[in-house]
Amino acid sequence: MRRHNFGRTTTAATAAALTALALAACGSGGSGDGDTGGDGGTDAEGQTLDVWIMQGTNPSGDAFFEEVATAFTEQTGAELNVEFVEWADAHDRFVTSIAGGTTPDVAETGTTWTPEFADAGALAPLDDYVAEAGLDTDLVEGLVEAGTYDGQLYGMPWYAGVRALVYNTEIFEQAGVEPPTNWAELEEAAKAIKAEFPDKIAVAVPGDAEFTVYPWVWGAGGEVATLEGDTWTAQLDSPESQEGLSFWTGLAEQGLSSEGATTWKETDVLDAFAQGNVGMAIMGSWTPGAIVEANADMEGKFAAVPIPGKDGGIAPSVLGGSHLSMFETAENKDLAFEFIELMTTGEFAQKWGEQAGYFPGQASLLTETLESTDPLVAPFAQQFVEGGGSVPVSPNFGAVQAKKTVGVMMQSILSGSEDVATASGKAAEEMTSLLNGGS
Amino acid sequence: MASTTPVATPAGTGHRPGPAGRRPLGKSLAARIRPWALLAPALLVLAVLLLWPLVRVALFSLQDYGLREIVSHESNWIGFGNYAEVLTSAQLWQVVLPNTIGFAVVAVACTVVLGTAVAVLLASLGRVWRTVVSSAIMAAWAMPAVTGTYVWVWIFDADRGVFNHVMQSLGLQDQPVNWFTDRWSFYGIVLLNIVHHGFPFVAVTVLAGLLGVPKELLEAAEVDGAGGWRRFFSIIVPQLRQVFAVVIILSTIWDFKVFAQVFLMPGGGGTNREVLNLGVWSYVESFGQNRYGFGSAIAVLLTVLLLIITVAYVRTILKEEEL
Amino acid sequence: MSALRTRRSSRAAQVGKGVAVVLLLVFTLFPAYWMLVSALDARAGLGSSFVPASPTLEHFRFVLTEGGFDRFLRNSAIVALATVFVSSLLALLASVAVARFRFTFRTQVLLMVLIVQMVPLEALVIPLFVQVRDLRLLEQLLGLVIVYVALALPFGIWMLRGFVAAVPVELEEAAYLDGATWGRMFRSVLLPLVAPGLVATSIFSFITAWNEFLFAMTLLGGATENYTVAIGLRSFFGQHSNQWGAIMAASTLITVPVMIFFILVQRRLAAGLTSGAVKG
């Protein structure tokens, strides 16, 4: 396995419907037409399992996966071949490999992508395996729902994550500001930082990072899209949504962000933050590890708070997450599921969650994490529980992401080529059409 | 003049006693088969890997061809629906076509003018300087498109690029500017990149032609009192008609097909729709949106456009008998 | 030597020429220079300086080991050399056919060769992707070589036919008079004389294969171990988007071999273009 430097971008995956954080059983066990044939211990000596794992703004997974590989080989005799794929490239990469029949055996799939790939006939249903392993009562419901397509489970819940407001404590102290609890405070804080540090980025407003945008839409009381009957209507251009967008992009207009940020992805935000150039930014629960990994000097110099709502409270942030999915091209499906089980339950699931700042997809583990008092976990846990939002729950949302509808809107506003009303109107029109299966 | 009546030799071959002519017995068969035997491998490769795919892309463009169809090898004919969508889309007429055609026209003009000027300059230089300058332009030519693009991106990077830095030090701008978001400055950078990479070919080719222009012609003109410009346009340009035809055709073909130089720039891969050109649009629609049929229709459009240009050139400049 | 030099070139003209040369050198060399400076500067990306503020080879070490460019460079070399070999061979045979023989459809073949050069890669990428998949060659260097041979071939044929045509027919006839067969004449007369043209053609094929991006991206997909330099650099950029020193070091590694190669053969290249492209 080559060493990869983690800590880059994310078009990340979003979990649909995690809002109902009910730790109850998922109700979808045991359908499907049974070719499980799993006879417990597998002896797969001499075989190799190809796995794709996403990388982005999370800390390096190299050491972790070496451990997993050792355990996996001990358990099954098979070799594990892990390939790290950039989130930014991943969708194209998946689609191309599905088209070319060169998919791996198992891959981490963003929750919004799982139904899309299942729809293309690329994924193998997991219900029977899950039922046989007795796991169907211990999975986080929201992730199960997101991984279910046409009544069958195609994505095994692995982890969830959430973004909050991460800030540089040194910069905040020197500028004499406190973490904001509403939008007016946030703007004041940013101005104070800019006054104290004219060369730094007070608040990063990236143009190519859709998940940093939705909190402001929701925080002002707007919606991304609403469903009525069978018809989606995008709401990005509602007065509330526009107010949120105006506030967020207005920060950049006042020179509190940076010119370069117009074309930034979340990886660029992480980079700049890790170099100590950013006062505050919307960043994921998985980024603290990556920040320290990129620049050890940052250790202990940053903290997080839930994203403030317009007049206080918490602005919702997308509960994102990943599944582990098995591809139809997997030759030894039992072996593939053994790997999935190893990763998503028990020791390794917990370890990955702790190391990477993710919330586990196994219900019993999640409860534990949410009670953590770690200062770099607790704010995210609070955001997770009290301020979780969901992007439109539709298999077509993947198309909206692939089309970069929100990124396009943000860039036109940030570059000054369109005003908020025009850009959000266009984006809403496009999103409505895509969500309803148009193009 | 060898360089201006190009294909005299092959055209003449037929009239001379060629290999076959000397052995009347073998003429009918061996001589007739030989060219085809020599051509066969190349034609086979071209047929399988260029012509057949062209037919297929046209077939795909008549289908609603998505991931499902690619995986299952099924057909899903929808007639000219994709073309109707492409041709009625505002995106095509307002953004993509102007970006593609406008850019190609400007880029070819700049490349050819700069290349010719450099050739003239090179021809007037002494041996040492000519070697120095031509080595330098070789270095520009050799820079691969992908690395060249990243270097230009780095030079113009909004926050840390040297261009913004210099502009600010000179007091020409107060704030760093993100040059990649605006359509005009975006394509300005692409133009720099393309011209930088493309003019050496023109310069070297035109120089070779210049050196072949008989001195007597120039000297005669000089005796007649013709100035430098006059000599250039009335003697050199007509003499090099063929050379210019070739460099313009090739530059046009290359500049229409610009892909990596746009795709790899910030926002060029689809996020900034103002800067899409036909090639990138086709790629983004097919491999990004799984709309391979729609992407194919765009690709066919690009091909047809290039075909028209190529045929026009071939007809007006390279007369068929010269082939 | 120089056709344009006149005896009346004034001092002002000399100065103008000097300025033009300087401007030209700056324009042509600045990107390469800036690439090298950034690659050698440990602080690249933190400030702009025109000489490396703290020179280091660390960026090169990083990209060659952890960046994986040792492997990308090797893959590209394999692909490019294989492409050069196969495409030159096929182009040579074909160019002899069109330059030395009159046959029915000769004009049509030539026209086709000219016209396929303009076919945009974007139009080929979808069907070729499907085709290479059906051959089960996706994610493999061989699949890439096959495609690159096809891409390099038309230009190779077009260029080489000029060289072949330039070989005087009398030489061939002399060989026949000495009793040589066509095959022997080809080997001992035509081939040596066309060699410079082959060099020029090979350079073009090499560069086509070395620089190609779109097919490398789509055909190699997730097989990072088979990445060529172009797509390797993109993938590296994705992972290290703000580490400009390392990105420039990788770019330098990709560019320098081609650049040296180009400068070494520039005289032949010029000769090749004169008799190839110019004789069009």
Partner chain sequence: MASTTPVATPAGTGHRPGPAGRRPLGKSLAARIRPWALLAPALLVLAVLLLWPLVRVALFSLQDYGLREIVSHESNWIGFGNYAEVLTSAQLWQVVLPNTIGFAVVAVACTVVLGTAVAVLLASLGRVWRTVVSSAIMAAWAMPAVTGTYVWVWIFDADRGVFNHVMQSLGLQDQPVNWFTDRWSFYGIVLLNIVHHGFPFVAVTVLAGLLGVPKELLEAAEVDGAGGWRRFFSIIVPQLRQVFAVVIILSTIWDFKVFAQVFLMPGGGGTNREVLNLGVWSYVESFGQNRYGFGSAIAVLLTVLLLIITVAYVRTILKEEEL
Second form
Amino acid sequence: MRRHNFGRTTTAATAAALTALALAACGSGGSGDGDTGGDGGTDAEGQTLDVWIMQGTNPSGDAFFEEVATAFTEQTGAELNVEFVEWADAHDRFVTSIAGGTTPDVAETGTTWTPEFADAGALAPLDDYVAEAGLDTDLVEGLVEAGTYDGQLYGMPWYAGVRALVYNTEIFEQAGVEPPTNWAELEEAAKAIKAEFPDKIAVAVPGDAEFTVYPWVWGAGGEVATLEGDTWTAQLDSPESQEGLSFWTGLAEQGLSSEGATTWKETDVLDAFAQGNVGMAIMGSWTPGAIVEANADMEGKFAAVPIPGKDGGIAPSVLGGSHLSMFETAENKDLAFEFIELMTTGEFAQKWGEQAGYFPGQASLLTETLESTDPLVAPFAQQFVEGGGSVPVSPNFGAVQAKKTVGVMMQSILSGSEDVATASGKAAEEMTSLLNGGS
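Can you give me the structure for the form predicted on its own, which would complement the form predicted together with the partner chain we have just seen?
For this one, just the chain is written down, with no partner chains and no other molecules.
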């Protein structure tokens, strides 16, 4: 973890990479503890706001938060103390801090964590703040749901992304194939690429990349899990879901992926794609800038299309991103929300999206992006608008991720130790138990 106590130093934020997608959630309820100072905001001279931000989302994070801190101090008089936390360590750190009452004032919370922390009573509702700021009609409607728990909203929309099918245009051109619009075309394109480039990975099928799995479940008409009353039932072993899993893992069984990809995470896919070794892969709207950063020679050599459904159309893809949440331990909640509003609306929300490759969660900022004709923006925008999906909105979904239920299933199939029916049956049983509070 890196800690930065930002004072009044002014630095310019670096220039933009690509714009991409938005996920959001806004909160409800809550009253502030500070003195509100009209147009000048909260008068908090001498106070410090403690904030946790996840490490690495924005390559220019240090410079960005120095600029934010300057604006925040000028507006409120308070200092900004930002700690950058690794994603891999963050969940356990949150759980420990919630148990010990040592949470920060504000933190970036992954959208799958917000219901969990709200259920634990750790988050302050934000509805009153959002309404008073006049933002309740300017948030992306479909994305607000991701932060809703038990009828209240606990996370302010900050940023989000979506995954689509990214492909190497040079490889596609030399193999004589077009971007696929259904599963049959995808399989044929992968076979043609493999025939033309035997040493390359035609399509990357990673074993430890949960969110690259769900589009194939949904694309076949399956579901991850369903809720009836208060009971969740995982659906990974339904006939439709198994059909999608069989197609996706079947590409690897045909030798169109790589045995090494059995243990790959999404970052491994990105690394291989950036080196020009992959024909196509499911990748996030935030990755184009990272690809070029890793290998400048790739600029202009790749594009994206929405993930195709089985028989055409768009297979849904998880809208994943982050909220900014206020913790109940915040002593000055007015000050906390003033920071949240500064970050999630207007200039700084737009800059963050441009630098990090995400869409902002403020609807009025999203309009321009959705009208883009950029081949590395428009397809992700189409995926977002026409093919966005959500994981189960449950306070226990984090336990499913912590247990790596889907990753274990995928690796069992890809390694050949279990068939789709057996592996998906075990995964569904475990997911059902975890979603309903089991272990």
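These figures come from a predicted structure and were not determined experimentally. Numbering follows the first chain given and starts at 1. The term rigid core refers to the most C-alpha atoms you can superpose between the two forms while keeping them within 1.5 Å.
Rotation of the smaller rigid segment with respect to the larger between these two forms, from C-alpha superposition: 18°. In this core superposition, M326 moves its Cα by 4.8 Å between these two forms. Summarising the core-aligned comparison between these two forms, the C-alpha atom of P115 is found to shift 3.1 Å.
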